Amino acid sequence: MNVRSQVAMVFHLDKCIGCHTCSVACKNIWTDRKGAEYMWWNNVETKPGTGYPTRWEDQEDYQGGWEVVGGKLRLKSTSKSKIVFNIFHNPHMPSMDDYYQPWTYDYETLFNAPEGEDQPVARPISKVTGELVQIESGPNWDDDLGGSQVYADNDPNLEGLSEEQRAQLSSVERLVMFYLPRICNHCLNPSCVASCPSGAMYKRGEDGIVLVDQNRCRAWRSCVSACPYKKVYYNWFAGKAEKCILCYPRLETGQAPACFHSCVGRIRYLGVLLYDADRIEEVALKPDSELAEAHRSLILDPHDPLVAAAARANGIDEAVIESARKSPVYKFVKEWGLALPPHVEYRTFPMLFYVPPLSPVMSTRAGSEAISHGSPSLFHDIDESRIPVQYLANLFGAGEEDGVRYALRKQKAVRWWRRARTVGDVDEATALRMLDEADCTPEQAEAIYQLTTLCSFEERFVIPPMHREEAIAMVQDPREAQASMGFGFSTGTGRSI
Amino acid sequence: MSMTKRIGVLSLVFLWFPAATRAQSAADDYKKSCAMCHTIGGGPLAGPDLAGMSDRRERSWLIRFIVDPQAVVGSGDTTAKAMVDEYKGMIMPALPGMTHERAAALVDYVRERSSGKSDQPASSPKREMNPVTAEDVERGRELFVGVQPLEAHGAACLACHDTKGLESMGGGRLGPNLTSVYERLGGRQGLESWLSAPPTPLMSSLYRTRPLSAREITAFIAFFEARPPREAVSTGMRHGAFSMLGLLGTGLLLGVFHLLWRGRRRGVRAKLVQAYRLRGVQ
């Protein structure tokens, strides 16, 4: 057992409402440099949707993540000999058109436009190249376009729909959409990271934020194409590839990144989990059925004896392995099972999990009877949802339908016991029943409410005390630089005139 | 000693030496620079016959020709376009490192044997007119497009000079067509010195560490006297299709990439837009 801590995420999606102020806190504090117009280190997808960039779950054409090929793991987008003939061009690498020109407006038009018949328009004007441009598409170009012919009815997660629920999901008035909202998953098995030619991205080993090296990347962009999820992305300006750090100055000093910290529907959680990097392998080669589950199974439970032994054997700290013990990840992913891994397929492994939502009933009303709640399965209206449990299972569990059907009973169980409780117009016992079914106990569902609902900041964000100095003194010493002239590549301070 | 006479003496050693060493270094200037072109008295080979030039020109006028031949001509100077136009065009290539001084020893040095009329011609004793043979205009034709290297490992004539008669693409067009250099150069006894000594500034260079040997030269001549009756060359066609080549290469190539990364991705949203609108609104 070679146990590892890993600052993992779980996204609540039952609770998202699609505002956009993640995106646009991320934007404020990282992104808004020249050649970073275009990088949405976090973005919010509406789906089905084709997402950023377009239709990036499609990985055909993009070519992201691992393979297994003759019982080997395999990148999907280069391999040695494969980067000896595309060492000049990468033929997997998105275009600006697959994300998008970003652009400003000509607003001093509108002061300095001479007098004439017309009042002064601003025109849109690239970033890129700071010509006027037509715009045809943006970050978030189908935000809440769910039903579009253009986008929505090519999510490459309707694989596997019948053309029946097709049509449910883009029907006029029935309309169902969600929001994804996404940032770098800071995978345990990065395909970036084994991409770099040049060693320029590492995963940190105290905590597994994935990080790209500004002074050894070499603009090779093969992470671009690799990471299946498009969360590296090239800065066209200073030439190299930068990506989500989950916040990590703002975490060393004990804050929640900022996406999570703004989040409106607080529907973001943070935590330590402790894992068996020695299974990853062993994991990664398993068929697409098993990975949910066998991915859940490389998440080691802190309250272990052995495990924390393991652990502090690794040097891990206390704190962190007591962390751990009280993160709301934990609890979501491993021990409520309602947290699921976004597109496992990739073999990535995936540290951000995602809630699956419920969704409205695919109801059909007969005469003029009311919606009846009194089915003889009180599940009923899972499999009737307006989303289809296929579409998510292929978001969420590699086309396999039971990870994400247990989440959803488990949540709706769990909102008719707190109805009984509250409202009182479903009586206990079936509620209780409910409960029993979806395998959940009324202290277990208590406990889903009070986190899902009545979270505080603690509550939602128990991050570790990083103890950077501890992960430094692994591989520097610190004295090193004591009396010199500082760290860093700092030539050293000099007078000047 | 005191200082003056220190310096008198120092002073006498300066100007005697380069007095001294004129007359031999303007032998020497006449052999290496100019004998593989001219003669005194020899009759014309490249350049014409120098013997009674200081009578028929001006010594402020030779020394400047001497100088900068191409400025004179250049300056619109009637007697060197004449002599430019009866030399077929040739110019007299500038002598790497000539001086005001160096071409005044050299006129001196050409009135000085004109007048005594040593006949003897300038160059090296005149080469045994043997009728060229067939295998030596053949080792030519390999020496010249490098099929044989050369001795000393110059290179190919082929790489800068063209000439009539090559197989397939013909030479390259950086010096200048060698077709009819036989006649231009006057003959064995020209080319010969011409190419012991190459004067023009790229090919010295070229040659001066690598020159040719006294069988390469044979060769070299045979394979131009050699040579089909010479007309005035044309070698458009031939550049022309070597374009032609060049674009059909150029489109193979492109073709054979298309093949080879014919899975790369070009883009999808575009595509998804332009698929919907050729669907039409429904």
Contents of the next structure:
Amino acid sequence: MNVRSQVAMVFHLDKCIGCHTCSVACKNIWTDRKGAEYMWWNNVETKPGTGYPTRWEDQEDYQGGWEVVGGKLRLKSTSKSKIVFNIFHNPHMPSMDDYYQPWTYDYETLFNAPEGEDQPVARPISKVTGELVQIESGPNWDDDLGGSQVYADNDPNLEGLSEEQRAQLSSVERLVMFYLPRICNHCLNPSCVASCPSGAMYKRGEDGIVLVDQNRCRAWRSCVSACPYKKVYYNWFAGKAEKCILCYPRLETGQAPACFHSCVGRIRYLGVLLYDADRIEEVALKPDSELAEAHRSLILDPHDPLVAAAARANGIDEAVIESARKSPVYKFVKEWGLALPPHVEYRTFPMLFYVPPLSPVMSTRAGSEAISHGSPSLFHDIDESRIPVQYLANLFGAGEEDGVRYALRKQKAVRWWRRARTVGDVDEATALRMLDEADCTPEQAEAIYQLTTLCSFEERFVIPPMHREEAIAMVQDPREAQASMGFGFSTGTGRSI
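Given the form predicted together with the partner chain above, what does the protein look like in the form predicted alone?
Only one chain is given; partner chains and other molecules are left out.
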């Protein structure tokens, strides 16, 4: 058992209000340089929608992540034989149009135009070429209702939904949306690290944060096409790859990352997890239908004396193990089973998990009649929700509904329980029965309620102490010899330094 520590995250989508405060905080700190105009390390997407860059989830086109071929794991986008040719033409690389042409405005014309009959205007100018540009897209171009008929209808997660379910999402009287904040997932098996020919991408040994060594980067851009979440960007001005660094300078001083700290809805949780690195390849080879639960099985119980002993033997500090025992991420992911990874079928094993959102009840309208709700219950059945369970399963369960249904049932049961306790207009016996059916005890329901709604800053962010000596010990481990260096293209967790 090769126990490693990993800083991991949970985003509670039932609480996200789509205010983009996280995006602004990140943008102000990290991407205020030339060439970083379109680099939204943290962005909030409207779902259903195609996201940013456009249709990033369509791996038939982008070829990101891993695939199993002949019983072995391999990168989809590149290989030793492809890498040199891909420098000159990479058909799976997102173009500037998939992001947007960064622009500014010709303010000088606006301010200095001579007096005339017409009002002068500041025309948009490309920050790349300096020429006039016609603005056709931008970040959050399909935000809220901005592109429901153009963008949302092309959401890859609609695959497998019936025409009735698609209409359920897009018809005006039933229209529903939720927000999906995205940052780098700092995966356990990052395809960006494995694809880098120069070894510039690496995964830190002490906390699992994935970074780019700017001195090593040679602008191969293999990492951009290999990342299935498209969270590695190419700076057109600097000629380097850049990505979310999880604000590690803040973490090293005990502070939460900027986007976590600024979150208005308090949807973000951060903590450390312990996992078994020896099982990554074994789990990655499993079929899609088993991946979500297999991914969860990689996470180890920090309260288990055997796990703690193995962690100490691997050089993990006692303070980090104690942080893992208090981790809110462990509770949401492993203990309660509420949080799920995005697109686990990419086999990178993201360390960002989402609590799927509950949605309003479906509504119907016949002719000129008033809109009527499809359920008389205070809290309707999961299958009566406006967001089809299959849609959420495509996003969080590799198409399998069981994990999503489990999370939604438990959330619904906790709502019934708290309603019975505080308002009293629902029967407590019914609430207890619902908790039992959702594999939840009253004590667990209270704990979920406390951490979801009444938690303190210290309970949401359990930041482990950083130990660089752990990374030094790991890089000397012979098991790291197969790390991604040069043209190695290893199938492990990449090199750790």
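In this text the structure is predicted, and so the values were computed from the model without any measurement. Numbering follows the first chain given and starts at 1. Between two forms, the rigid core is the largest collection of C-alphas that superpose within 1.5 Å.
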Take the rigid core as the frame of reference and indicate whether the C-alpha of D213 shifts by 2 Å or more between these two forms.
no
If I superpose the two forms on their rigid core, does the C-alpha of T253 end up displaced by 2 Å or more between these two forms?
no
Core superposed first: is there a CA shift of 2 Å or greater at D106 between these two forms?
yes
